[in-house]
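In structure tokens, the next block holds one chain alone, the form predicted on its own.
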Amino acid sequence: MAETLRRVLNLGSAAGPGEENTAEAEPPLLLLGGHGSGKTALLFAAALEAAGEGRGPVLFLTRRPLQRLPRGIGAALEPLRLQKIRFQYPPSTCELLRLLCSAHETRGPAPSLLLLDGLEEYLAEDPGSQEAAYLAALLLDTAAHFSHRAGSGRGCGLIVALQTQEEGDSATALQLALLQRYFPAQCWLQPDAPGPGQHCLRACLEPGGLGARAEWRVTFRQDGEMTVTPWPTQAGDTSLHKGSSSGGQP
């Protein structure tokens, strides 16, 4: 689902030549960042982007309702798009697993995009590697089931948001390395020098082999408005070009 997120960060502009991929062909994406890094805002923007594509509804899973709708998304906040986003609030890992396992029993149009916010909260209940692998596999299986229901060329994408922890936590690093095997595409959000009354982030998109790597500066004002601009590329800037195979930040 790298192209969906790329369109969000490109403010809804169309993909370039050779960048258009069906959701069925795109690998699942892991959205990574610290507390308050804007993961939920970007996840909701991705939901609105997918809802405007004229395909199936969007399934948005999170423990609790959004406190407010992100600003700065412009015409994307039109009622018809909002109506296509189906929010569900599994309060525990057990309820989340039950919901995913019952996906084959649901009726109606298959979702075109499956979103999960706050994966770390569910994993915290049972932080073992086996449990993380089972939940990741079940998320992929659910998205594959929706893709099968939707038919050829109309697959269901998958984006999962995970809060990263401080460096030095070996258990968390191992868990992240495991999840990266299931989610080859990743988008990292890292703090950038803020301006007056602003919260700034550097977004780095690794599409998992499909399309080119890209970076943006994401800025949130105090009123919640989000603006996105291309990251100014500088020669010799390698701060986000480290390998991620070890589970560390890029």
The other form holds:
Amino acid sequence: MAETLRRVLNLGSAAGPGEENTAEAEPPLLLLGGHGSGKTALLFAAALEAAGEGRGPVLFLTRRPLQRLPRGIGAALEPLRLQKIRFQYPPSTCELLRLLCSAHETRGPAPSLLLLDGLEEYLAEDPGSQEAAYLAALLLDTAAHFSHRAGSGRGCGLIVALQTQEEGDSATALQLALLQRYFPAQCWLQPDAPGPGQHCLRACLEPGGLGARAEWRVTFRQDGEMTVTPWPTQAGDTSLHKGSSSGGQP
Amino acid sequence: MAVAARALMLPAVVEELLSEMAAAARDGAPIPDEHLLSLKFVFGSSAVQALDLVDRQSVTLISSPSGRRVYQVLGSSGRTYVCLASCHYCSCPAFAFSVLRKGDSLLCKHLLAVYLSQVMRTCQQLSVSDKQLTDVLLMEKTQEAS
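Can you give me the structure for the form predicted in complex with its partner chain, which would complement the form predicted on its own we have just seen?
Starting with the chain above, the whole complex follows.
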């Protein structure tokens, strides 16, 4: 959900309350970045944001239980919100597929947000294009089913995090292009020059033609707190696009 | 819902064509010639094969009490393929090859048959239990191997 992520990223920058967004039918979002680029932390922040909206539980899928709570935007880390996030840990691609295919069997309130961390680990088992497409399509189909179950006016968002390589080969580039067909909105995280005792990232959000591209600086301080500020726009600043070449054009 | 998902991956001109066809369709009425020509222009031989699949009632919409749905298409070889209802995916080898890998086709004939039967509002319907629907969705995995 590009809008949820945008709201999360705007939270840190003390921007105004922002327009009322009906969360319906927002495009699924692919969160991309190298190892340690803050994807899990951002996913978690999105989970807390959505949990706080009171529209339904959040389903967070990842291969391994989180070792510790990711660094978060402090105030949002309240127990009431945490309770609404349901973690599941499918240990293999097969289990993940089974989980998605049977998502309609469980009743109860439909999740308002579906998150998957570490897509690359699941794809590594079966790197073929049909397998990757099948997994991507099932993720979309599951979110679509949750949206349908939630009824009108409430969609279920989908954000998936994928770790990218510094030097990918043509196979990974192909796989990424394929995923971009299913996930028209993407957010790229890139490391930025660190300040003293800080870990900085540049986050570039491309909503797939449904909004303006926007950039933020995300800073993790040593105490784990995450702050977000809009990336200062400079004249002629067009450097970011090395990694996000093909799929992002609206 | 399918319309929004289709728009993510089909060019606007195809979307328009399908919408026009939907607007003009009446139950049981044949597709107007101009639409047939457009279909053949855009999709080539897949259009004829897809129309054939529709005529032969090869497209089935499977749904369960949960409200989740999926399509199953009986291919010309006698094998059934599974097409998702909410986004572009078909379990057939042509989809994996021509659409995903080579990128020179927009759709395989099964997906096109699904969209055409949506537009023409003719489709076999099948109700199954939630568990059976899970199996249909999972069946993909076993079909890929051969």
